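Given next, in structure tokens, is a single chain: the form predicted on its own.
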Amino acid sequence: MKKKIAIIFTGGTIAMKIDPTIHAAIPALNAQEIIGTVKNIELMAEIEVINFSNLPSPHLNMDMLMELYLIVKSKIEDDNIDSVIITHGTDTLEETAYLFDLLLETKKPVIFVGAMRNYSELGYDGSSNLSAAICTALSPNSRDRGVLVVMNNEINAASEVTKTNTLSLDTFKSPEFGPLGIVDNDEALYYRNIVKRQHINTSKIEKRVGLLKCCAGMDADILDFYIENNYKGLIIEAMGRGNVPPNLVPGIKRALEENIVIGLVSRCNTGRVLYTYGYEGGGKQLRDLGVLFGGNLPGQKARIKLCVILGFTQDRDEIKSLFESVV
């Protein structure tokens, strides 16, 4: 019997083409129209078909990702389901695979994929990447893996994978561990496991978390407009191990004082945050002020996970404890 396979679709370049009149990629094709591109895909697999959206990924808010977060979840748990594959725009699909991979809690394939070039480019990508996709929600061996992401035939980890580039098909990449694997000859082939993932029980988030970038000179004020407008978090994308600007720390000592729960990650595409440096602005100062250390997680992600961490909880050690797991 041929496994059953939920696709649900929701836009993206890889629905895209070129729109005559003003010249540039829009949404175009439908979900028929993209499941065509993949030629006997009848021979390997029972497809569902789910229509979510058509939409970029920049326009898919937090109550929309709930929503398909919903429907995931209905589809993973009927029987009559093998895996999910979803179909998503690249700027923001490493946000959303990084939510589900916390939020589910399955044996079963969930696979996120995209494309980097339109329908109406040469060597347009979505039907290999969908192909892809395919092929690892059909491998046994892609089981109890947590939620992946495969474009141009590489397997990665939600939890590791990031664009890394705007143009390039081999966009997605995980660099501090490299991929899990990649599909070959319609195989998907696993060189690595990730032991221990984190999962946080939920269906609620909150929404009001801010991600601000350090950079050079600058001043406390924009914290200001944070505490005004009752955000609940807030993710600093600090220097190197994890330093700020010393004119910062007022703003961050007030935001502390207002409860906002403060996580701090790096700027730098690798390596992890540590309270290494004792100077005004470095991390053992903001470490002893009460900011929770993100590890090597980008600051997209380490706010996904604060949003995550804040639905499930109040208690601030419990609170501290999830965002600093390293699992």
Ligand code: ASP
The other form holds:
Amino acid sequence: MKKKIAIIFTGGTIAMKIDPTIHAAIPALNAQEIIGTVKNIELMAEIEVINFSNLPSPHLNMDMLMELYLIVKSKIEDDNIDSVIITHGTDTLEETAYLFDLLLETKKPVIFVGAMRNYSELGYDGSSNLSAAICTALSPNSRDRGVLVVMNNEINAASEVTKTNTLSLDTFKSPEFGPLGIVDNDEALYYRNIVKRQHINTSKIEKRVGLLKCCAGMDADILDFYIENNYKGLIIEAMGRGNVPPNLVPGIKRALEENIVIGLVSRCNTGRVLYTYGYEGGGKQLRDLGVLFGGNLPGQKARIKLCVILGFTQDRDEIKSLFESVV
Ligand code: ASP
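Give me the form predicted in complex with this ligand now, not the form predicted on its own.
What follows is the entire complex, opening with the chain shown before.
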């Protein structure tokens, strides 16, 4: 019997064409048209099509993501469905994929896919990416791997992958440890597993979590914005090993006094943050003030993680242990 895959369409370049009047890419293809670009799909699997949206990924807000999550969860819980594929704009794909990786507890393959070239461009990669995602979804080897991202015949873990290039077809990389596997000859081949995975059992998230990137010579004014606007959490993308300009420290103290949870990651592409430096603004001082350390996550993913944790618990020790674990 053929396996059944639910494919949920959300939009992105995979569903775009160049508009002849404005000469720029906009949403245009519907689900059936995208599926129609993959030859012999009906021989491989039974497909259930779910039209969620046809939006560029920067248009997807946190409420929409949670709405999408509930649909994915219901499909996962459906005994007739073997795996779920989500087509998604590549700009924020890693955030949605990581969000679902934290929230979902399932052995069924859940796979995100998109395209870097729209349908009007030579070499539209939507068809090859979608067919690779289908091959991955059908493989028994894809079970119990966490949420996966399949692009350019590479299989990456949602928890590790990031968009690294604005135009390249192989933009999705796991810079720290590399891909889990590849799709070759219509087969998903795995070379390693994720040892560290995290599941947080909630269907509620806290949306008021900000993200602030450090730069040379910055001062603390911006922190007052987060305090005055009732933010519950803030991720600071610090410099290097986890250090900030000294002028930021008074603002960090004010935010912590207002019970804003502050998580620290690095603006470097790879490597963990740690309390190595003892100078003013150094990681040791931040640690002693109560700033949490987010390992090697990029800022946008650390923010997702804090949104989930703050939706799950208000207990400070639990927040710290969840934020700092698996890093
Ligand atoms: N801007 C597009 C989006 O994220 C990019 C893409 O899908 O590749 O929707």
